[in-house]
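Let's start with one chain on its own, the form predicted alone, as structure tokens.
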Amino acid sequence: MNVRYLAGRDPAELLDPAAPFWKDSRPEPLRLVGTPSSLQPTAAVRAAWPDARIGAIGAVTVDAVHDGTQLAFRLEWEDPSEDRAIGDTTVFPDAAAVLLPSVPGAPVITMGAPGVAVNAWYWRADEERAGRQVVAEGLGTTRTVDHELVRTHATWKEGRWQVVIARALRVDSKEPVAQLRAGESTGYAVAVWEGSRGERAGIKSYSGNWRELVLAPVA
């Protein structure tokens, strides 16, 4: 996916899924797969989650745009409910990530191995725009490393969820995050939580291995 750059846009205006610029694009429509239940950490989850439930959401469009210094991702799918709800053990808001590697060669499948991170831009429906940076370095290892570089906005309307997630193209930080560049290129992938169906943490839809991300040098 290329994506545009765009010179001096305010940021609450990448972050506004209806702004007029993203109506110029087109976007990338991605199909999404459940997870495999024999990845999910826990032999619980195994035994209660078999394959053919996991994946609620079957497809994604994803748009991105960046100003030198912000990327802005723009995720959109058809999702019946609006689910932004969190309680016990039975109630989960939707949610969605962008996937970066963080090094080359990172495993998308495992999100990650010892060594080897990846780095997850989240957004859940229950936390307004405070998004969360994610870091994973294998199955089961999935934290939270910040609340405050990632950026988020959503609407949902007639059953569609419209979403934005952005954070600078390089940030301070001692974790093992991705930093991007103007110009170069990189990977991506997306997943997406279905609330009203219980999916959390592992138990997602996902798009797969890497697609390919080329940022548009400043001009």
The other form holds:
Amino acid sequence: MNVRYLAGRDPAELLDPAAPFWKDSRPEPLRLVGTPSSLQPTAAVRAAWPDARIGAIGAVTVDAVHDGTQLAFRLEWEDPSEDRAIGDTTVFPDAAAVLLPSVPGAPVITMGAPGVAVNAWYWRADEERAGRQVVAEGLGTTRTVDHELVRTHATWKEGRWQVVIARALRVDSKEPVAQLRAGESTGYAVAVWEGSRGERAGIKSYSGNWRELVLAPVA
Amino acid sequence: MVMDLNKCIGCQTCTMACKRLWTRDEGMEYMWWNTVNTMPGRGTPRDWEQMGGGFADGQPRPGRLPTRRDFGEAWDFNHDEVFFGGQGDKVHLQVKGEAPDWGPNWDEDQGAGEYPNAYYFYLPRICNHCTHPACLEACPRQAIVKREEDGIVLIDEDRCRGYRFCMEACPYKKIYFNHQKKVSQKCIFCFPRIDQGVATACARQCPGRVRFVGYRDDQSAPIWKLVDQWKVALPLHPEFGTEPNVFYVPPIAPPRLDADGNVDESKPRIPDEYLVSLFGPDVLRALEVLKGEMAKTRAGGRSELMDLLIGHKWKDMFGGFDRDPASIEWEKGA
Ligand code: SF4
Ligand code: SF4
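Okay, that was the form predicted alone. Show me the form predicted together with the partner chain next.
Full assembly next; the chain just shown is listed first.
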């Protein structure tokens, strides 16, 4: 996917899923599949979640722009139920994340490996605009490294989520997070969790192996 | 911990001791890490015994999440109106909003059986700090730990992301979800007290002297004597496969009465099958031992077991964790 360069945007505009500039692009459609049951980290989760139950959301479209400083992803998918709040102990919110390698060649399917981290920019419907910056070095090792650098904005309209997830290309962090530069390319993957089906943690749909993400140079 | 069900009077002092100490923050309103329910009964959360979880033949058995209604919401009462509104002689105390249909002790004292042979007993419950903790083993984030030194099972709230796999997996349904902090929480066996040699609040506050505390393998302490030596204390639902570390001395009800009102010793008032369904088949042997020792004392003899269960010396019930909490300078918690 090519990430268009847009000169000097207001951060609020960049976060707006309805901003006019999204209209002139061709978002990339991605097929999503459920994460394999056999890869879930605990026997209890594997027993409760056979493959057939995992992966409620089968498709998402992805688009992205950057302004030389900020990179914004826009995800859109069909979801008849808007699950925002955790109203009850049995209720889970919708969520989505963009995954980037912190280190080239980090494996997607195992969420990184020791010493080769992956970096997720994570949105959850009950957490308003503050996204999470998450680092993982293997299954079950994800940790939120900050709650400030990733910004999100989501709207749910007519059975569709439109979610923008943004972060600065380069950030000041001691953690193994992705550091990006205009004009370069990296990989990306996407995951979506369907709250109404109890999806959370490793129970999600994802886009498979890394796809190419080419950041246009600053013109 | 061992709890002697023959001594529990269902006063809920343990419940309130725990509530005041640990679950007073926002998001914890509906939590009762300690509950006391009337048995037979549906329990807390409602029908928890049918919610699955734990292990069957060593394999995790899928469980179901209880809802907040199953636990029972923390009700808001019209205190203002009754106590401060000058209406005290007209309005009565009632729950604000929608009428509740369940609460943590909803079927109190109902029990089962027909007059004059009705029966019930109280079952206090906390987290069992299991040897094979289904909660810990279900968590995909290793957010639950079992302390090496004493086996206390704790949730690390910094690692917990509120996924509630533990809540599904715990067959005793002793995990609560904090809707404010969005993390799971549970009984901590008063570990800050234990670390200072002080028994749990539920045990110290219990006016019935129901609860014994101590290390399982300390042969001079009551737990080993009751569980391993006398074998009169048994885990609840051993078939759930988690190997609880809370044990119960099973209840012996008064004898049955026949149609003419005479004592009928031919069968027990609490059906054996019911106790077996709760504590497994070993409960019958435990009851025999208890009855035998009771008969001994009734005949004027002495019984070491009865002396132990009576708890003549209160402090001896705590297996060395008998320091007075008032003698300690506690650091104010965060
Ligand atoms: S009772 Fe439940 S919460 Fe407590 S240790 Fe056992 S499985 Fe875990
Ligand atoms: S304080 Fe003791 S007697 Fe009262 S309900 Fe609790 S365990 Fe039973």
